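There is one chain below, alone, in structure tokens, taken in the form predicted alone.
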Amino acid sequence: MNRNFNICVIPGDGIGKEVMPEAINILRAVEKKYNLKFSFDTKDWSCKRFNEKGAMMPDDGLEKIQGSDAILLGACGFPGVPDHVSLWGLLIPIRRKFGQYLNLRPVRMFEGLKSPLKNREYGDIDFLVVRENNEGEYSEIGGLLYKDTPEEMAVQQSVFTRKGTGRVMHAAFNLAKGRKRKHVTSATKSNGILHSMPYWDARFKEIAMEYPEVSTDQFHIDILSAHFVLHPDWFDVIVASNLFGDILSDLGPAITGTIGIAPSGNINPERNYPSCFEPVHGSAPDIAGRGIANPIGQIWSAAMMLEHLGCLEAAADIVSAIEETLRTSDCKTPDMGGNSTTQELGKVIAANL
């Protein structure tokens, strides 16, 4: 197995350049204790740069990294650059120009994290949302049209295509394999929409008959989101489409206690380009400056990173320190009801390691 690994690592907005070091910090920790080797090439491209330079990232950019082993992305965005100007200058190329069609978001409820929802607690909720990542409802098709007149309008179209449904899918069935639960559970809203959804229920269908072992279900996204916060222990595995999955890996963690401990993989399964990791939480301008952003959605990214470059016992150690902080450690930032800072919180999980 490969110990030597190039990564590419990209700060970002806001909060991401607090909880980077952190992640980075626990790295350098499992490198010593595994044996492995980091390069780290840190990349400046945000929002900053954008004001400065006038882009997101250079031209060349996706061609220099094409190369690493691997992305850890802090954030994207922050105000003053309009948000689909910084999104579709960075993430988003960087998700297609990479084939990271997959997108990964686990959801647990970890012992010692407080759910807002009534009578829930540790074990209620371990779920997966995989969410389609290069086409659906996130489209490049459409214009504004009759601009400045009475008439002015603003089409966008979705895509959904055989290929993008069935590989994302197939993808979905497969990780509920290997899951104690073995359900999968389909995002829809064909009820209203009246081409892509049908569609996109004729494609679960059809693919569903390829595992017999596997148990599905399907719901409406307005249904769906209410049985998150009413049932959640009902959910396994979720396959959704790109926005409908976005909507659902933002509620999953809010109703777990809080964004900030969740992370995600944006993955390119062919291995032909780098995957790309990065927490859900976003750049959170609001508490941006204040050395208060939580650490482990960033850390624990880091670890799925691990896991998709092979290193099983070292990201499964990194988890396991992030459960033995929660459950042992006062060590709490504000969003998970503590006052402890993301560099107080970011060493205990170290030294839990």
The other form holds:
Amino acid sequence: MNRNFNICVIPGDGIGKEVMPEAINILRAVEKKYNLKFSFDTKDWSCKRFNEKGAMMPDDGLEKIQGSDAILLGACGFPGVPDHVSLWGLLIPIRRKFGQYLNLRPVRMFEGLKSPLKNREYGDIDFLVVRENNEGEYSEIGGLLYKDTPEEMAVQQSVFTRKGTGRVMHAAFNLAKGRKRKHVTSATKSNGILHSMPYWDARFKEIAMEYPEVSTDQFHIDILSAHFVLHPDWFDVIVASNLFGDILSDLGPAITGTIGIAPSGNINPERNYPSCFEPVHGSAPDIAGRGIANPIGQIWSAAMMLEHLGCLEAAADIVSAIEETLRTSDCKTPDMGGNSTTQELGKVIAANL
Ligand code: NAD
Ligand code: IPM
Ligand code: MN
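For comparison with the form predicted alone, please write out the form predicted in complex with 3-isopropylmalic acid (IPM).
Now the full complex is given, and it begins with the chain already shown.
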């Protein structure tokens, strides 16, 4: 098995720069323990760079990192640069150029965390949001017409392809097959959205037939969001379009206590490009610079990266250290109801490895 990995590290903006060092410390710790070797190639690609040089990354940025074994990203976007400029200048090109069409966002209720929902505790919430990551509602197709006139209009085209819907749904069913409950929920909105969502439903129905051992249901996104709050225990794997998956993957961790713990993997399943691992959260400008961000989303993302790279024991060890820390320690950042710092929590997790 390969034990030497070149990791492209992009801390990015805001709290991304604060949580990344904690993930790197953890990786350095498992490196010794499991006889691995990481070479970190750290890039300063960010809004700060945009303000200094006029671009989030160099013109040949993606070519430079495409030989990496994986990318570990913090967060991207900060006030001062319009969000669509920063995100379409860095994160979204990474997802698209590297064929990372599968976005995996696990949601779990940990022991030691308090859910904002009444009567929900450890074990009640354990699902996986499988988000389509390359098409759907996120597209460059569209524009403004008759700008600065009374007829001004904005057009934004959604794109749902046979290939794009098929590959994400197949992935969701294959992942469900390996889980205890073997259940897939489709997030739709085929009552109000006339073309793309009935197409999504038809594709779901067609692909579900290939997996008789997996049970299914589907909900329109409005009531599905409500069910996340009222019946989070109903869900196992949820397959969703780019936008619906984005929304559900903030709501999911929020009902487990905090979005600060949520990890994600932007996966290129064919492995002809690096995959990119990043917390679900953003740069949190409201708390950035204070050293109080929760580093767990970043650390768990690093564990997902190791799993993808085949370092299964090291990955499981990191997740266990997170579990043990939340279960046994009072060291919690403010989003989890405590008053510890990012670094203090990072140290306790490292000590629990
Ligand atoms: P956000 O996730 O940055 O913050 C939302 C709220 O959650 C804030 O109150 C924040 O303090 C809190 N929060 C988030 N992560 C936390 C953590 N680790 N610990 C404690 N509290 C945490 O979302 P936003 O405010 O909508 O976006 C801010 C910027 O980040 C924008 O520029 C946005 O475009 C960008 N963004 C980037 C990514 C990404 O890089 N993948 C994801 C989401 C948002
Ligand atoms: C996420 C983020 C991004 C997305 C934004 C910042 C473009 O919200 O990774 O969840 O919508 O994909
Ligand atoms: Mn999001």
